[in-house]
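The data below hold one chain only, encoded as structure tokens and taken in the form predicted on its own.
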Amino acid sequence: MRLTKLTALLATVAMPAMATELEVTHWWTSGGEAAAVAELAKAFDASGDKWVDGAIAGGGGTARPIMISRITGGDPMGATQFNHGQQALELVEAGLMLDLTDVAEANNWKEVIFPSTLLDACTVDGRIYCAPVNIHSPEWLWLSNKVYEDIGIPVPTNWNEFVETAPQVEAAGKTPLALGNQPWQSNLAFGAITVAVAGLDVWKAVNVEKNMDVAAGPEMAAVFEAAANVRKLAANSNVQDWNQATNLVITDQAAGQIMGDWAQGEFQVAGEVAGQDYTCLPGLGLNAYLSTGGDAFYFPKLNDPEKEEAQKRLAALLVSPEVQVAFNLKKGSLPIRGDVDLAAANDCMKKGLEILASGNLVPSGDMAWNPDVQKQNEDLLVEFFKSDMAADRAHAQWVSNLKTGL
């Protein structure tokens, strides 16, 4: 009889004579998210384990402080996300995180994974302590068709013509762009505005070779003085979460939203048709670059030889060809290697995958900073977008708070 793909993936894989279970908790919550991790827990109950699910609504934010208070307070969970970067640094150095070095290795990861900086985070002293899930890059202007269409003027093709269209979207009673009252969704926006506006060597000159003087620059000032345009745009989006956001672009009313890669999925379930009811803009149209941070697994000491393996068994799926393919196509992310067919992306991954190819990639922020320096300036940017804080008073303090983490 032939074997099916996933049939043949999981006869690789020593399959365990009783059915482990491992809770997992993650903040994927909305209707894409939970599209895309249902993927995950149905290879994993297929492979002869099972998939106990421990979604956190309310995002990262809320999430992670909670995972990490369970770890460390003695309640650890089978696995849990943590995007790539040092958000778990501090637990793996305690000795609290399964070393998965031995699992990367019989599955070739540092062969099949790319870019390499997707394990070089999750490495510490040589060692591998996560298993990357994909590709997400927070840098992209998503835009409703329909509102522009009912105008009468074209689809935006990039930021700057988005702001000059700004006063004829807002005569038509739409609101120019969506955005979440999230702090993180602050942050986001501002580091996809800084790229858009002051370029990615200015870009890598601060996050990359720390390079305080270009912080304090004229190209840095610029991009608080756009941030300042950004806020009065986004004056009259009054919803908090950013799927919610998300849905004012779905549903016409509003022109935009910067946000991450991730909304393709919320399109999807919609039953949205990219290049046709929606645009997605990388690099919000004037960079075409990605930042290649995401999702990755980190798997709890248990003391428990036989959930200990299962956890192996579960990092091993994840990074699985199949897995990988099921997983992003409903998730809107890029997979984490480079030979998967991904013959049914839609018209925005095609783009990610061309920008991928191209190798034109930055790290992303959470790689850059330590988590002190990003609650700082997450902080700093929550309190910029809800006031009327000058440019230049935030600026300086923005520049303040990247010195701490020096």
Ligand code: BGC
The other form holds:
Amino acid sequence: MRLTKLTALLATVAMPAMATELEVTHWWTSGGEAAAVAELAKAFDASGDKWVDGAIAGGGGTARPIMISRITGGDPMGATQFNHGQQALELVEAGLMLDLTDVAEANNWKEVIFPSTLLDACTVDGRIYCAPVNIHSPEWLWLSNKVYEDIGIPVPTNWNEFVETAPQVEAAGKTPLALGNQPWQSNLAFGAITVAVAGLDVWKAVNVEKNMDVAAGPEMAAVFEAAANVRKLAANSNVQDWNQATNLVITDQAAGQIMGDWAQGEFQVAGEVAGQDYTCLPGLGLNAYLSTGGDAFYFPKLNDPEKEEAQKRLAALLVSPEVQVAFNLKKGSLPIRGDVDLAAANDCMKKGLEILASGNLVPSGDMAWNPDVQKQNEDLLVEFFKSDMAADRAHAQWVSNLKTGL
Ligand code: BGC
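Having displayed the form predicted on its own, please output the structure of the form predicted in complex with the ligand.
First the chain shown before, then all remaining chains and molecules of the complex.
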């Protein structure tokens, strides 16, 4: 039998005497996501334990309250996904989550995890409570090349060209912008449009420096005006889930979608080739930056020493180089360590890796704001994008939402 890299690695890790089952909850239910999470399950099972899949449909906004109520309600799972940031902070502070500091030390997480902000987001009072698994940045524009080829115009190279050519796309009977109805999608699009229209410095002033004068000022007023025009481009995009919106681009019914790089997994399972069938523009083609969002696994306390050992084995495995490569190639995300071989990365992932190496990184919205602020703005922005709510009214409400998080 050929010894694969993974089995070689696992041979060096102490195998458990008996398989321990761990239920792992997550919201990875689209085609690309399911392919990626299957890599994690495969590796855990191959290591001698048993992954019991606890996928929750409906996206993070639906899944997270279910996960949290199970943990606080005394029915904890073995491991669960959350985004990098503050989503699990209250659970950690309530003493409900397993301390992984010994795993992190034994596996040199402080040295290998890059950027270090990912591990910072797992750290509460100097102790480490999560295993980061990827870097996902939300601010990408995904374009159908065929839509533009059929019209006979070049594929846009940035957001401004996308907006300028939208009337031609509409005249050809296509939807310019695919945007699903899940509230977080509107918040994500708004963040990306903010940087495209107002620039990265304004985004940082509001979200990192928390400068509420800038938030309430003319630059952000212009962003809301621009977003009010953008929502017209998505008027015919009547889908719910983000991957249904991606599918409108894959099937050339819509020209583009603003979405995180998890969209890449969908193009991949559909057999589309980056650069040939579709185009991806990080920072909407105007600013070469990434925000370092993504996913981490947390391990609720189970008060069961055998399960606890398995939880720690899983935490170590998720960060291991082999699992990082296998998982992230399917997920469309970037690995959380720089010492892995990503020769098989496609064009889009290579663009992401270049930006990561350049260091032009900002925190994700989930890192910058607490979950309450995020939720309030998701609700506001989905209403704004899906109605004719006045730009100035939305702007005022948005500023007051932000102020609740100061
Ligand atoms: C997660 C991604 C996931 C996306 C859509 C994000 O919050 O970070 O891993 O693919 O949601 O489900």
